[in-house]
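Next comes just one chain, in structure tokens: the form predicted on its own.
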Amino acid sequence: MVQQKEETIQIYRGWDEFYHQEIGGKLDIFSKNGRLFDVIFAQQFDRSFLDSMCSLASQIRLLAKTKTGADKLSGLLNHKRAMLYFVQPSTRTFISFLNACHILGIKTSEIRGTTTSSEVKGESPEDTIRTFASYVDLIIARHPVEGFAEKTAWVLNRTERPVSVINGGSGPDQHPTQALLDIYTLERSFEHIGGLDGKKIAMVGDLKRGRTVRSLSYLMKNYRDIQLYFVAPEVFRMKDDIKDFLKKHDIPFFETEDFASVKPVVDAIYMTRIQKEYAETPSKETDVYPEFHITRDDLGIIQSHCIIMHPLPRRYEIEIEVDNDPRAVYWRQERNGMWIRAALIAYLFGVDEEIMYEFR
């Protein structure tokens, strides 16, 4: 027991030093043999990877339309198991990951709260994750603590049985697979007008705590001639780390509280809700900020090709009447999540080329 405890101490030693490195200096630990092994940050994705994931997702959704294709897909990974460790409330991300696994035949287990695990007995979250790794081949984690998925992958990669970890949302910091599905949605929406390159994108609402817009901003370095408009109340402006990243990569961005002036000039409007769950006193955040909403009256103002996105759930920031407009793509955006996550999982298990070439 003493030796086992010392081995555990050695595994955790050095985490703080690792965590506080620049992200660019620690990405290698999450890759093996030239491929991603864990998906933790949006910064892990380059243009080639993004393009390949979009193509793979489209191929999977095409195959899944027929019984023959669906049967082939479900036989690819029916010898694999995945744990969905979702201890932060989630509807879309959980369901899309669950169904992405099922499309590929992966058997799934789930934990939807720490009250159903041995954490209530005092077990550390990291030890809980190591327990999961004894039974499954993939861990998909959604957690309210920033850096949790990163630490999970870091810990497992220092053991004798590492398994891949996907960050399904980590505090107010990052949500890389949401960024993937957002890219897929943008590319599909703009495929007849030159793709995502050269487009103007407005991000609106709670940009300070919105991990979806933060992750998507990181991916803009992979596209040409992008312009970003950060539209938010003063208290919810985009944090400096994202703005510094954009400056470093020469991506122009504009900050404003004047949403009305931005609506007619952009190609995509990415709406977000106020992230009250990250407030120190959520009950005191009562302002709904109507000047940062989309209404049916705006449909006559935005461009004919301008799409309206939202990671959902929404509150009051998009009127229900907007839903029927073909430029409102947030329900398609939601469905896209299942396909792009299936593509990502297929890639992690190395069956991506088989899907792209052998199933044609």
Ligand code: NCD
Contents of the next structure:
Amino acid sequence: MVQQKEETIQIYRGWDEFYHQEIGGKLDIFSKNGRLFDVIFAQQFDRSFLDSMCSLASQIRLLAKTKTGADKLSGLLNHKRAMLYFVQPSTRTFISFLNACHILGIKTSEIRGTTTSSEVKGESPEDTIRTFASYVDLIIARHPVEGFAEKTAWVLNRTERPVSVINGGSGPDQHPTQALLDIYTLERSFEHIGGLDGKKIAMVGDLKRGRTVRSLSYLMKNYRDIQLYFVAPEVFRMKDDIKDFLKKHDIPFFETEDFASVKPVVDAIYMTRIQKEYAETPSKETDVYPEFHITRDDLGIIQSHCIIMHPLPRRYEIEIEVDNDPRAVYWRQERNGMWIRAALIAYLFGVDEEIMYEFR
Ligand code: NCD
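Since the structure above is the form predicted on its own, I would like to see how the form predicted in complex with this ligand looks, so please show that one next.
Full complex below, order starting with the chain above.
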């Protein structure tokens, strides 16, 4: 008993030091044999990885259209099991991961709140996660606490049974797989006009607490000649860590509260909602900022190829009438999430090449 306790303490020793270091020193532990093993930060993705994920997602999308292709895909990983540990509300990320697993034949189990797990009895979240690792081969975690998925992966990598961990959203910090589906959507939408390279992208709304725009900003270093427009109310401006990152990588960004001047010049507008759940007193905060919304009148102002994106859920940011415009891509964007998450999981289990080159 005493020995067991000491072992547990050993496993957690060093976490604080690890957590507070620069990102560059952290990445190795989440890779094995030159491949990503855990997906925790957007900074883990380079251009060749992003390109290959987009191609793989398209291949899976095409295969899944036919019964023969779908059968092949679902036979690939039917000996694997995944746990979806989503203790923060989620609709799209949860359902798309669940279906991504099922496309590949992976069996799934889920916990959607700490009230139904032994955390109620006082078990630490880290011990709960270790328990999952005893039963499954992949853990996908969404948690309100920044760094939770990272800690999970770090802990498991120090045990005898490391299993891959995917971050499905870590508080207001990062949402790396959302950034993947955003890249896939941007690349697909700009397929006939040279892809994402060289494009001007506006990110609008709560840039301070919106993890999707934070993760997506990190990925911009992988593309050539990108210009970013950060359009936010003064209180929700993009945080310095992201701005410092962009400066370091020579990615031009402009900050403004004047959305009207940005609308006609950009190639993509990425709308976000006000993340009220992170407010100290949510009842005192409004999530309606009409100057930062898109309405049907804007459809005559934006460029003919300018796409409108949103990670969803939407509140007031985009008028419903905008949905029918071909440039409104947010419903396609959420579906893209399923394909690229299937691609990512296929890669983590090493069946990516088989799908790409052997399934014809
Ligand atoms: C986003 C999230 O959870 O961060 N939603 C999602 O995953 N599609 C955006 C949001 O909640 O505003």
